Each structure stands twice: as C-alpha cells, then as structure tokens.
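In structure tokens, one chain follows: the form predicted alone.
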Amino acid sequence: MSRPELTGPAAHFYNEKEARKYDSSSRMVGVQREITERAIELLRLDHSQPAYVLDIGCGSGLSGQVLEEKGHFWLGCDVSRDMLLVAQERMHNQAENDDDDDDDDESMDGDSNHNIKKQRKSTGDLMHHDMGTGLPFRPATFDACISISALQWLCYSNSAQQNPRRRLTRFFSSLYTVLKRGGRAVLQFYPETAEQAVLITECATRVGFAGGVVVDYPNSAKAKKHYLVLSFDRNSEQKRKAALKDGLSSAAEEQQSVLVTGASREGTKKAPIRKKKGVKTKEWIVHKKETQRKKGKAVRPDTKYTARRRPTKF
C-alpha cells in the first residue's frame, strides 16, 4: 500500500469519502485511541485541574475526544475541510447523546442537572488551518500539543512554492511561539526513511526546542510509533555543558601542575600552519609569471625573494 503522503495534498486525499471511512473504521479508532492516550501520557500534564491543548491535525476529532474524557479543554486544527465537518458532527452527536443521558437521570435535583449538562457538553474547538504555514494563535497561548499522525506530510512538497524544510522551520517557529514556557508537545509522526526523522528533529531543535524522539515497538515494522517529544527544559543541556567545563578545567589543572614540576615541552609537536583562504602559494605565482611570459607581456624576474611574506604589515 503506497503512502497517502505520496498521492498529493492532505487537503485533497481527505476527501469526503475517505473522512466517513476514517471515521468509521473501529480498527482506525482504536489506533488513534491508543496513540492519543501515549502522547497524553509523554506530555505528563496534571489531570487534576484541566489544560488547553492544541490538537494539530485534529483528523475527525479521535483525539480530541480522548482528551475530553481526561478533563481537558481542546482547539483542534487540520487542512481538511471535510474531516472537520466529520469532527463537527461528532461533536454535536455526543451533546445530543449526553443531553439525553441527563434527562433520564431523575434522581439529582434541577440545579444539579443543570450543571452536569453544562460540564458534559464539548470542551473542544475546531479551526481550519495548514500548519505548515505558521500556527496562527498568541504568544503562550497553550499549556500542551499533541498531534496524531500529521507532522511527516510537512516532508513533502506538492508545489514549487512549498519547501520542507521552510515549512517545518514556520511551524515549529509558530509552535514555540504559542506554547507557555513549561508546556510539552508530543508529535506522533510517520517518518518515510530516517533522513525525514533527522530533518524534522533538526528544525524543531534550531527553533530553541528541546528534546528528541521516543520510538515505542522499535523492532516491529506495523506497530514502530515514533513521538517527538518537545519541550522548553534546558537544564539536561545546561547540566552537560557545565560537566564538560569542570572537566576541562580539572584537566587544565592538571596539566598546569605537570609543567609546574619542570616537565620539557621541547619534544611536543607544533601545529600545522594553516594556509589561509587567498593566498598565493610560491608554486601558483611561478606558474602565473611563466604564463605571462608566454603571452609577451613584461614580468619581473624569478629571485629568492619571490613569493615570500613579509614580516609585518604596511
């Protein structure tokens, strides 16, 4: 089965007809359950007190609901027209289905009710956008993201004006943008070859990201997922960095020591002089002058001083 990626734009492959058979398949649903609930999960958000998370390429809304069921508030974009209408219904399906739930529940008082109606209805939102050209939203807008099988059609380009590598640079520039300092992204993607995994994971990296990919079944070719895992923590890095300092200047210390105690450095190696970028060698300038010789132009001639450099500058 070839890849959708390959046929041309999300926008035009999730047509109608393939939004209802997406959203139909129970295999499809369990599938995106299981990897909405992993994502959920990598982002290690307190489900005590609820979050706003953006769900970019929200689909039919499979992983929106799942973060519903967790107590979160949610804004679900996608380029699909038609997947959003089948989001949409399934939205308001579900307040019509709770709504009936809570008129048959007789044994709770009006005001009650009343409440439970209000918490029950969809705590989600849907936005059409094409991620790959920025995510529209204000500075720290978001606690989390999540995205479920979208990120790697940002690896392909259906048009001369789209380029990869420019459109996951504006998306995750905009993601860093948008996310509160703290927040986590978890990006479920399907990377064609492993260069697409390196790419993705260098544009989100040069933005300021931290972070890297979590591979779940990595030995399994049906069940390999693969997360980006996103975040703003820095202190794994800096930790690095200052253990690498330490160890440099404890092996400074320790050479300072040696060359304090009297040890030679007659026999240590010096370094290569390194010929800068522009300058003529004495070989290319002989060459040079023997060439103009030929042509009958007037040349100096060939002495030992030919070539050499001069001490100082003018």
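For clarity, a rigid core is taken as the largest C-alpha set superposing within 1.5 Å between two forms. Numbering follows the first chain given and starts at 1. From a predicted model like this one, the values you see are computed outputs, not experimental measurements. What changes on going to the form predicted together with the partner chain:
- Core-superposed comparison between these two forms: the C-alpha position of residue 33 differs by less than 2 Å.
- Relative to the superposed core, residue 70 undergoes a C-alpha shift smaller than 2 Å between these two forms.
- When two forms of a protein are overlaid on their rigid core, residues whose CA moves 2 Å or more are considered shifted, and residue 297 is one of them between these two forms.
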Contents of the next structure:
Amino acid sequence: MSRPELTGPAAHFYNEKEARKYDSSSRMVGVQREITERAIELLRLDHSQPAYVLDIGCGSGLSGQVLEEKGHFWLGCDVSRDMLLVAQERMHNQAENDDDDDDDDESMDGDSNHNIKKQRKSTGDLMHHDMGTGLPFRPATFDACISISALQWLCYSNSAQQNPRRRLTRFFSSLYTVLKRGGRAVLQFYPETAEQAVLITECATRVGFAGGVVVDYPNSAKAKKHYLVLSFDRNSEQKRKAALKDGLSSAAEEQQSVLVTGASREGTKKAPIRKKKGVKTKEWIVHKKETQRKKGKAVRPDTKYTARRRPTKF
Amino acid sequence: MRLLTHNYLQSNVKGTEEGYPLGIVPETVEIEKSPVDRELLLSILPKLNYDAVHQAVAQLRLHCSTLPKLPSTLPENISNDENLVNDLYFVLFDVHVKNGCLVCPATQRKFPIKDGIPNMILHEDEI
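Now that you have shown the form predicted alone, what about the form predicted together with the partner chain?
Everything in the complex follows now, all chains and molecules, and the chain you saw is the first one.
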C-alpha cells in the first residue's frame, strides 16, 4: 500500500474527489473516530468543563465532531480547502439534524449515543492554514491540542524551500506558545520509518515539551498506532522562570536530550575486536561466545583451552 | 469565521511586531442563531481579549447594523447581567463572517475569508 504522502503535497492529494471519498467511507469514519476517542482519552481532559481544543489537520471534521460530543469547542485547521468545505457541510448537516430525533445521520453511532451531551449547533470553526509555517494565534490560546493522522505530512518536503526538520520545529515551537501552561497535546501520526518517529519526537522535545510516544497494538503492522503525547514539564517551567529571573535570555535554555526507548533500539553492538591482519584473536572469540550466550544459544564454557592455537589444521 | 476565532488569531508573518488584533473588513455576514450556553460563555470570558471583541463588533456594525452594541469595558459581575451575557454569546458564536478579509494592523497584509474559512496560508517569503 503506497503512502499518500509520497504523491505530493497534502493540499493536492486531498482534492474534492478524494475529500468526498474520505468522508463517505464508513470504514474510514469508524477508524478515525476510534483514533480520536483514544486521543481524547490520552488528553485526560476534564469533560465537565468545556475546553478550547485545537485540531491540527482537522480534514473533514470527524475528530471535531467527537470533541463536540464530549462537550468541548474546537478550532480546526487544514491545508486542504476541499477537505474544509466537506467539514463545513458535515457541521451544517449536524446542525440541521440537531432538531429532529429520528435522523439517520451517520454521526449517531450506536456506541457513542451515551456520550453525546446535548447536541447543539456545531461549536467548531475552521481555518485554512499550513501547520509547517507556525500557528497564527496569540499565546496560551488553547486548553489542549489534538491531531489525527496529519503530522507525518510534515516529514516530506514538496519544494526546495521546505525542510522537514525546520517545518517540524517551527510547528512545535509555535504549538508550545499557543497552548496554555498545563495543557496537553496528543498527536496521532503514521511514521513511515522509525527514523521519522524519532525525528518528530526529537523536534517536539527540543522546543521544551515533555512526553513521548504511546504505541497501540505494537505487534500488528496494520493496526499499530502512534500517539505523540506532549505536555509541559513542571520542572522545566520552574528552571525556565529561574533562568529568566537571572537575566539569561530564552536562548540559553537547556536543550532536553531525547530519550527514545523501545524495543526497536539497536542493541549495544560493539564492533568485534579484530587484529589488523584479520586473524581471530582470543578477545574476539571470547566476545563472540558472549554474544552467542546472550542470544541464548548453547555455548561451551570458557576454559584455558579457549582460542588455543591448535597444533594441526582442523 | 466566528468572532471567537478572530479573538485569538494573529498574523505570524516573519518580522511582524504586533500582528494582533486583526481588523475585519466584512463583505458577507451571516447570522445563525443558536441557544445561549451560559456556562460556556462564562468559562471563556476570562481568556477573551474584550477590547478586540469590542473593536471587531464595531467594525462589523458598519456592515450589519443589527448587531448589538457592547459596552466599551466589561462590568465587574457580568453573570448578573443576562442581556449582556446573551449579547456576548450571540456576537461570539452566532455571527459568521462568510466573505471578506482580515487585515494585519502592523503590515496591512490581507488574509482573505472565503465561505467562512479564513485563509492564513503564508507566502514563501513570509515564513
């Protein structure tokens, strides 16, 4: 299955036809809804208080609808105008179905009925914007941020000016500013490779966020979902305030190093110790036996005869 | 585009000093009345920049004079003033600027609004 990110910019891929297809596929709607519910769960929002949530790459408004059902209001931004127009239609239809009870609107799934607070006209709003250029909001605007299946688009450059790392850093540093302190961001994305996941996480932590990646269904290639969960580290806030008090500029902030843990990290492989001539030395043999033991293979114990030069050729 | 959204939008064009608040030049404004959610309004009130709301409403009134007039400063115990609460909710949630543009106060750069969606996409040299 080829990735849509490889075909070109998101705005070109999500044209009118693709946008309609995306929104009308019930399987797609179901999957996106599930991902959104999980992301909202990871956000740990207080559902008794309406929160202002930023939806990055909101697309056709599927995730925004789930947010509204939980009682929050949102602002969605997307780079594809066609997707946004579909979102508008969806919000408009939702408002129309608001008044009648016996509707067959696809949003009334059986499992979400008990979650729906009073259905009212949509409290979401839309914006046409490219996330890689920074978010145009004043500081501490949003209580939380959510993003479903959008972040990986930043990793592909579509022109000479676009540098993925620069776009990611720009995005995350602006996200840091527009989120209120104590807020949280959960961004679900599809990394093509482990390096991409590391790149994204690195750019996020370098701007000051705390957090990491939650991987659901890690053993299934198809069902695997990556959620980048970001929050504000209380300790770093105090350090930052202390640094500012001492008159240091914000550029002197400590760089947080990235801690990428996980089974995929390459084991501590050291280069085998070899003599220059390439002859198998005792150190090399002993090291090799140790490696094999670690793998769990049956290995003879090391004795005084290990790596002894044999009198005759084997 | 709602006025609630407008209250938080600013221009982040490279080198802009004070890109907030954006001026509104409306061409089409639509009203979609919805039931007032009092608790929602009272919860967002502390974070709103009231001056920007007031200025935005004043700019929209030039186009659509049926909009309510808001006081120039917020009174202290606003939760007692039902009319003001209703007016504020109406102005923030029910008024949609469908077509027009947003203007940066510092650089006069125009951000067009089409079909209710503001276009904040920056040009190559503004990033």
